[in-house]
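The chain below stands alone, shown as structure tokens; this is the form predicted alone.
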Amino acid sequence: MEIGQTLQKYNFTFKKKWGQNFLTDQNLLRAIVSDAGVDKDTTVVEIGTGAGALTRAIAERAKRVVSFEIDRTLAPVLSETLAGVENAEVVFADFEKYDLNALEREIGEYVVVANLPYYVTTPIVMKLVEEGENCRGITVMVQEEVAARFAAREGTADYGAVTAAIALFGSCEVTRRVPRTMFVPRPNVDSAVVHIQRQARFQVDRKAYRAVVRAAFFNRRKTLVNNLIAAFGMPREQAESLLSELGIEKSARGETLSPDMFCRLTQKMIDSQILFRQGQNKIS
């Protein structure tokens, strides 16, 4: 029985509040799993089980799949669409609120593969890149304009705090674009698959780095100097001196700094005791 027929059988109705847009094209589903580099030794966390089509495609390649679904009315649908899939389990919970540390203690290293609901895309990706100690990679379907922000380069309009946060986690690339016609029901925008691969690209205190990045983009209309003054209460002369020592113009804005330069600025602020390393003192 096709997934559409199964949904009808159980009188399932799509819920706009949870951004339910399902994928059923088998070639696309397998391509997403391939983009993630899943193999028989991989544990996968999926966020948004939906009707289970991607879950089944992942399970065909993976060692284990732990899939999170917020909509409990999908339980009878999934009992049918995932029948016989022994290496996949569905957790009916809101992943955004789930204890990630507890999950990681239970499953060890993992990658994330998901067709993310648009309304929670950025919060979930930020949770993974900032808190996911055992997360080795993230391959997610997102709104096309969000994909552009995730993979943006400094100096462009799409570059922002989330871009810099992802860059600290690893490399990011858009692997494929997906038209809205591939979804049921059809959304109002096109999508793209983004692959984020964990890499030790920069050595810096992560909590301090996050504080500096968030400060830099707190008000995009203001200069970096003014944002740093507002966030950390330092004198203007000190803020301008820090940037000058790094070769950054005092008129620069946050979006002009590369992730590497954010790391250097963070280290400079730690060395100057404006910020402290994690565990030494509270970072604003």
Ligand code: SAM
Given for the second form:
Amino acid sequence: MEIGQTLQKYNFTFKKKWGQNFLTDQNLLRAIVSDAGVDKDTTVVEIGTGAGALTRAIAERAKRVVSFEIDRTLAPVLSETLAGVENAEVVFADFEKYDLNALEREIGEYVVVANLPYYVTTPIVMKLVEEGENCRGITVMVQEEVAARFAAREGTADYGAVTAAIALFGSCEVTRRVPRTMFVPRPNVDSAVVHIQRQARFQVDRKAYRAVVRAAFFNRRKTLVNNLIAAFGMPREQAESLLSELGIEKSARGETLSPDMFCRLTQKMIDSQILFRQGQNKIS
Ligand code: SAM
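The form predicted alone done, now the form predicted in complex with this ligand:
After this comes the whole thing, all chains and molecules, with the earlier chain placed first.
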């Protein structure tokens, strides 16, 4: 039975509040799994099971799929669409609130594949890049504008705290564009698939880096120096000399700093004991 018929059989109603726009095109589903680099040794955490079309496509290639779905009314649908798929399990829970450490202890290393509502994509990607110790990669369908923000270069309007956080985790590329016509029901925006691959590119204390990046973008209209002073309570003279030692202009704004420069700035602030001495409670 087709997924549409199964949804009808159980009188399923699409819920806008959970961004329920489902995919059915088998070629696209397989392409997303291939973008994620899934093979028979991979454990996949899927976020947003929906009617299970992507779950099934992942399970065909993966060792194991643990798929999270917030909407319990999909349970009867999924027991039909995922019947016979032995290596997939569905957890009915809000992934945003789920204990990531507990999940990681149970499943070990994993990659994430997700086609999620746009309003939760950024918080969930931030949670994974900042707290996901065993997460090797993230392949996620996002609104085209969000994809541009995730993969932005410094010095552009799209570059922000999210971009810099993702860059610390690894490389980020847009693997394909997906027109709105591929979804049922059809959303008002086009989408893109983004693949984020873990890479140890920079060596820096992650919490400290996060604190510096958040401070740098706290008020985008302010200069970097003013944002640092406001966040860490450092004297202006010290803040300015720190930036000048790194060759950063006094008038620079956060969005002009590359992830590499954010790492160097973070390290300098740790070495000068600014971060931990003055900003300790801001970091923890
Ligand atoms: N993966 C399916 C597909 O590609 O057809 C469904 C994608 S649909 C865009 C997003 C799914 O995520 C919906 O089924 C929705 O109920 C679920 N969802 C929304 N917020 C969630 C959350 N915080 N945790 C887990 N699932 C969520």
